[in-house]
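This document opens with one chain alone, in structure tokens, the form predicted on its own.
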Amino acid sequence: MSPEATALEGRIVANDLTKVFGEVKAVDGLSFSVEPGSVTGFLGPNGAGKTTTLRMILGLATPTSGTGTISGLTYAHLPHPGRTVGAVLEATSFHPGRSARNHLRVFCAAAGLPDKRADEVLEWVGLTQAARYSVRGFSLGMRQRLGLATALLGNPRVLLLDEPANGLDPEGIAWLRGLLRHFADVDGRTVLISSHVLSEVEQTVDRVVIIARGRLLYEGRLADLEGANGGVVVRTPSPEQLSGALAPLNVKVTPRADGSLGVVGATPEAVGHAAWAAHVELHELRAGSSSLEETFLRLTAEPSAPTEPGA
């Protein structure tokens, strides 16, 4: 393998992806990358273009323009796609009369894998006891596990999952989180998950890609996103004096319910230096934080409609 190919191995890249359906632009010049050794959350409100983007990356939809690649190649050009990427976009595409084991054996035959691989992944996802039962009797959570088992058959370098926690109970969600983190942290593989369960995403991922209206809003580390939007929290017995000292920094200072001040537009170091220079006593100074949900809602909020004159 060439150095260039090695550098791209396991990397997902969307390059100026655009998809137009009639007069609707579902995805609009979207570019981002997902790196190996990380769990990346792909987030956006309903209708943002997430599923369409995933389908283009997986070769299930043809881009109007742009490209989506995995390990430097479009899905159609991967030499062994089933062994390169495992994907679950829908947990309902099972033959209802087929057992879980036979469902997986069909995919083993298509991918050139031995039948015993089906039992291996069934054990991995906790479905060994249900292997001989018909899928029609499976709960949504069991179907999610079977879909994940299907994605894992080829021992892929890349996992691409749409709403993987949907239907799982708290124990199942904790199990899924551990599996995905092991996949990335220990095996150094690539995980991209699309989800609406932001509280769970916050506990699982280390990077996020946030889109709305088919366009990229943010790409990067989750910690950077939350830190950037959390501002600075400062507590002082002289809030008015501190506000005056911070005025030259062109920051926004807001009183908080607990008596502290929230400062947006400056680092803790800058706030501390301004307070020191003005001889303002501080009792607390720290970087603030905001939840992923708060930040997500702020980023993806629809722009306000212009107000009619006289309204």
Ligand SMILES: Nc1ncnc2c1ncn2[C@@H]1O[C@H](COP(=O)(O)OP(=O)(O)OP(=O)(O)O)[C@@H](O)[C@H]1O
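Heads up, when I say rigid core I mean the largest set of C-alphas that superpose within 1.5 Å between the two forms. This structure is a prediction, so every number in the text was calculated from the model and none was measured. Residue numbers count along the first chain shown, from 1. What changes on going to the form predicted together with this ligand:
- Relative to the superposed rigid core, the position of the CA of Thr236 differs between these two forms by 2 Å or more.
- After superposing the rigid core, the Cα of Ala247 is displaced by 2 Å or more between these two forms.
- Once both forms are overlaid on the rigid core, the distance between the two CA positions of Leu54 between these two forms is under 2 angstroms.
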The other form holds:
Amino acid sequence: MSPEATALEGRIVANDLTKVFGEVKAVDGLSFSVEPGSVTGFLGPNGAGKTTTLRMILGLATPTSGTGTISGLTYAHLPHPGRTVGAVLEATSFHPGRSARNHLRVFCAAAGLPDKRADEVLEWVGLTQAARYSVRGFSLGMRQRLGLATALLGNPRVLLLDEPANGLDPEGIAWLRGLLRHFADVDGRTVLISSHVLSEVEQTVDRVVIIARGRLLYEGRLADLEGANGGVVVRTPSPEQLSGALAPLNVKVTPRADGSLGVVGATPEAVGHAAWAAHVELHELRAGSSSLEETFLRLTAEPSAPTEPGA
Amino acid sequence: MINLIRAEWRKVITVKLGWGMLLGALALAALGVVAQIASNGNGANGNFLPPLSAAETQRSIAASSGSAYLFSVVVGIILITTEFRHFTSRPTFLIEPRRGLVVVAKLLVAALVGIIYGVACAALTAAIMAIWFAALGVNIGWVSNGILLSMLGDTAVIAIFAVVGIGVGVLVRNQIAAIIGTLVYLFVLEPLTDIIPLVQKAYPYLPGAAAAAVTGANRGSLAHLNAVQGGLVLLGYGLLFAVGGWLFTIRRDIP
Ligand SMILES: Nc1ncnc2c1ncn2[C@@H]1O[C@H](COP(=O)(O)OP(=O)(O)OP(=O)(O)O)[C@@H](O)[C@H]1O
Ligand SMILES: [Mg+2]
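Coords for the form predicted together with this ligand, given the form predicted on its own:
And the full complex, kicking off with our chain again.
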């Protein structure tokens, strides 16, 4: 790849980003890139450093070392950041006493955009009815939508959204998914969305950047992530017996949040046969892409923490 | 820059605070005028001011509009600290990462807000005076008694105090701390300075005394700056705080 290609229009690049807060290394030598025309999930457990990384890329926090660039430039050097980059950070950023419409019109003025743009984006995110009400009375989902509306004001070609699905209802999540896919697939924009649960963005993203404790764990296509096309979900009243029965198969068994077990490394047929042979009662047996979630959990688990809590 | 000024102006007019503070300033000014005219000559509190026709009395009544500086300094502080309190600092600095420009736009808009406060309070003060004095058949020497000039000085001080408020708010991001600190300073600490011999010499150069030099209010025995000097000193404080804030807080991470 030529050196110019690294400065591709719309590409987000983190280059050895590090951020230290006192004793805490929130981000630790993190490098990755986010390509135009894709929706990239930025994943990691709570406190992994996602928000801190986004803040550094957006110029709101200064890296202790390393750089974050968009189209090859640090945020402060972008010619019209308000019209090229749209971003929402996790906590809401509104004056409670200002109406949604006035909030947007403030930033229309700042970015040199026509005021009618405020009404357009309000319509886009479905807040036209609430446009003239103070943000004070807005629900979490409405605030998310208004945050998104603010990010979309300048019709940006690069979008960075921190936990955008937080507080959205299922319909809202489906709508957001469609919007982001459209941006990436049809418009060729760059979309980076963070989340601490893979399943939330699994159906939206085509690439993922997974971090934990400020370090990169995986970067690449979601489809290439181990466990993306395999895994079995099995529910049984005697999980320990089943684990024992599965041991000879050399599989990985992980308890899931809902009480069932995730099995990676065997087909549903093999798991079912092993259970039958060991006389273990099964209540559910299915192939699940949920093993992706287990891969995610395994990747991001504390190295010292026990893999099977309570075992 | 003009875009930023428009944005900052919209921030002011789209929330209740600025309007509420304006009403407060107007009420305080009106109260000052009414109380002084009504009590004139009745010797209440052993307060025998010269009669209403005296230039000194007329200037003192007109100076009621000057109390709006209290409101303008608080508005200045809130205009900037509210950004950090409600995290609107994020979209603000995302759209304009050159943070110094945002601060400059805020300083200019605060000055404009202060001028509006000053002019509104002066107009109300003048209107009440004109009507009341006319009813009493007393002449007002608007120009000859220096009333218009003193109102101009008051307006300047009110505007500059709004700028000082921005400076304080940039320096001390915490809204409550900045407001309380400023009021305690103006009402408690600075007057104390005047009576402590060691620092007495510095007193004329302190913000409150500098303001008094502009408005002609007789506060310190050593208040020997003239009006223009006083205004410049006060403005200097506002800009000094703003530059200090830019150096020590605004350039750092935005919460
Ligand atoms: N301003 C700050 N001062 C001190 N420590 C901070 C600051 N911001 C973040 N941290 C610390 O840095 C680490 C990473 O935090 P960050 O908010 O980036 O995580 P995150 O991945 O966004 O988590 P979440 O999923 O909970 O949003 C945490 O340990 C956090 O306590
Ligand atoms: Mg976060």
